[in-house]
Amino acid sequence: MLGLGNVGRAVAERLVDEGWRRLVAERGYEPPELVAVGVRQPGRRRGIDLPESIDLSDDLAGLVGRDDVEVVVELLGGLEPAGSLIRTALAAGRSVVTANKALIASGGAELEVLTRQSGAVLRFEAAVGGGIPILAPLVRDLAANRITSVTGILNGTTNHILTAMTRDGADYAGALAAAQRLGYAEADPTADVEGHDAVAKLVILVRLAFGPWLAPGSVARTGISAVSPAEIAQAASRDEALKLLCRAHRATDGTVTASVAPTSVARGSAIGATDGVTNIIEIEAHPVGTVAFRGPGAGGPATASAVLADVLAISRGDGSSWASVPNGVGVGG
């Protein structure tokens, strides 16, 4: 595993746990040995005591390539040195499970050429929605549909914020503040705010229910630092709520279009009533009809709920995250 940080360190937590071995187990799985952990700084203290016979290194290439290692779990972020990590990986026939939406998002169409070339297996069910299954549901439970569209909340940051501006009355800047003091922004919440966190999850779910590889850059995007008080009491006296809201559609002719925007929907249904930090996606389908996934966008515990899922996915014989999904590479915007 590469990274000992808040996802890190919850993944790490069961995979070492008898208690959560034991209930692999009786769920018919073999339960995955962690074997070595690759962190830039092995002497700075994580809150996590790791058994001594588990391998705490800054050779993070040295561990990627040892024979004993089957699964790589980058959970490092960013796109370097994370990208070049699992391109080593997969070159070398060994899956990967990684929750890096920012690089799964701009680098998807090389990695997938990389892995079914390869053969490796690459699953990031952890890069959209934290702990929600969907991307598996997407290409499995709903393989026998056309689905038409997706449409939600993929960023919980901006979702706190929205809600507080229009429970508390506060300001922007109000709000961005008081959501840095909880944790829920980072230092500098610009991947948040401004929708480029959301951009790259909305990538990803394109390519698993359209098929393309979308580029980020083809995304039509706008943040919400610029959402005033006015906007949202005005929304609010529509009955509505203003939330940063990501859609892509499907046209007949096979067109996609997608786009991240502060938008007002209706306050009684399921995406204007999502408040905080929680995440939705509705998908459009046929013959299904409107389905939602909802649950915890984010957080170290619910974001390792669906890393683990992916290495026991890996274990059981399933396939990259695409799975049956036709080739996209080259076919994106």
Contents of the next structure:
Number of protein chains: 2
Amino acid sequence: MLGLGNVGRAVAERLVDEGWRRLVAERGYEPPELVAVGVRQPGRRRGIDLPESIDLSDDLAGLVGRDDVEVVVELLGGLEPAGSLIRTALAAGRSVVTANKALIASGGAELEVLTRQSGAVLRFEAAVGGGIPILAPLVRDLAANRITSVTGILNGTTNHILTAMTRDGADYAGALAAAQRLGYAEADPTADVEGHDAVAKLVILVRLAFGPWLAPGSVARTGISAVSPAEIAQAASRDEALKLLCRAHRATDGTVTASVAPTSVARGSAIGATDGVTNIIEIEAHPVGTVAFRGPGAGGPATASAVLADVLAISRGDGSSWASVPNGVGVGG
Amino acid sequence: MLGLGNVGRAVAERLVDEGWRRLVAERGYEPPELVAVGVRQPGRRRGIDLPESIDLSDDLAGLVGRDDVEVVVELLGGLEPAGSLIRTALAAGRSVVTANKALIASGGAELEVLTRQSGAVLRFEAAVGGGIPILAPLVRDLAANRITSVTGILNGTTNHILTAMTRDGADYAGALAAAQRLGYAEADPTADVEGHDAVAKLVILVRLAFGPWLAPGSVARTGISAVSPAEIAQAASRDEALKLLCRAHRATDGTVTASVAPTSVARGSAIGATDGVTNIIEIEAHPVGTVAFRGPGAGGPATASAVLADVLAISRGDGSSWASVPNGVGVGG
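Moving from the form predicted on its own, what structure would you give for the form predicted together with another copy of the chain?
To see the whole picture, the full complex is given below, headed by that same chain.
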């Protein structure tokens, strides 16, 4: 495992917990063994006591190359060194699990080629919707459908701020400051409030729903920093709520359009009724109609659920997140 | 395939459609071949033109025993002859896909033993929540979680009736009659309005979430036929809505309790805001928190999505609905 922040701690706690290991063993899995954790400062205290047998090291590249490592769980975040480490692991045929939405959105096409060449597996369920099962259900459980649209709330920070502005009549600056005090927004909130984080998640959903990798920069994007209390009040007067709505649509000619923008939606709709840090993704498809997936879009324990699900999926032989290709058919993956 | 009603027609239409076959082929699947359809009256017109090459026969047992049948899709409904045909198929090592909630709820324990003995696969995603992906996400994508509760609306007919009583102030008898005219309730509505259908679905969810098969008769059950406009109005005055709520809970000592009963829930909650024939299932679990799955709980095309997903899952080697056991580990399944 690389990284021991909020998500990493929540993953590691379970991997070394006897109760958790019994739980997955009862379900027929061999409980995964955490052999090493890569961190930048091995001496720092982190609020987790790992057994002495687990190697804590700042030699991240060395850990990725260890012979006893079957799966690399990348939870460093950011483009580098995460990207180089993942490419090294995949090129060596190691399986990789990551929650790194920015990296997958910007480098997914290249990583996909790499895994198809090396036969390695890359899974990233935690990159979209935190703990919500969405990528695997989209690719596997809706495999018999033609997807026509993906719509939703993919960023908890902005939804928390917009919800506070709606409930308390706060202005944007005040709601952002309150969110920062509560830990729901970062000191530099740009990636969230300007919509970059939501765009990355939408790019990943578009790949799995429609096929192509979009360049993140090509997605129409408006953040929430210019949203005024007057706009919020106007929406409320129509029984609507302002949401940072992510939308992607595939036309019958195959053209895919995608956008992230503050949008007024009916308060009584599933999306309009989704408040606070909760995420929701609605899929429209034939023949199923509209199905929605809702839950915690961030947070260590919730995201750990998705990361661990990917580790278990690899032990089942499920392949990469983008493919439900049966074993031995097609180009692998 | 056995049965050519609403769901059967929607499944068959896709299996013989060139566009659908190309879609699943692009996703790496070998498109399944529909070889035969078992119906009680082969001469009857059904609003679907099947190619001449597909055998239409009333010899249901004969079809199940054919050497060229790998997967039996049972869409007859009811306990018999569906149960006998499924047992015959499983004993012969054939894979079975069914949408038959009553059969799985009452006979699931026996069928599970049978599949584990014969190595056959039995999948029933369509038995709960119609087109909503719920069983596979629960068993696979939430495999790293300890589930504590399952709550939801599992019957579209009763939710349609309760929604109409809330919106229009109709009494139960009037709302039922209107639902029958619209095709949302059957001429004999007992299975829906007395909660038997919801109990069957809850029994299946309990098995997958908590382990044990409950006897359907052991689940506390109250239908909606005694719900009065006064109760609905009283709930509305508290900004609540009356729902036929299905609830199952696992205590820390392992005790499982389950019930189906009209229950007043906050209008602004995900369950309280779910109206009409839509279904919703909320899962509470550690570490993920609360995740919800929402969508069309019935209807031919929606249910066909789940049936076809199961057929594709079998071709991927995914095993039975109750098990995410890796190949070759444990008792099979």
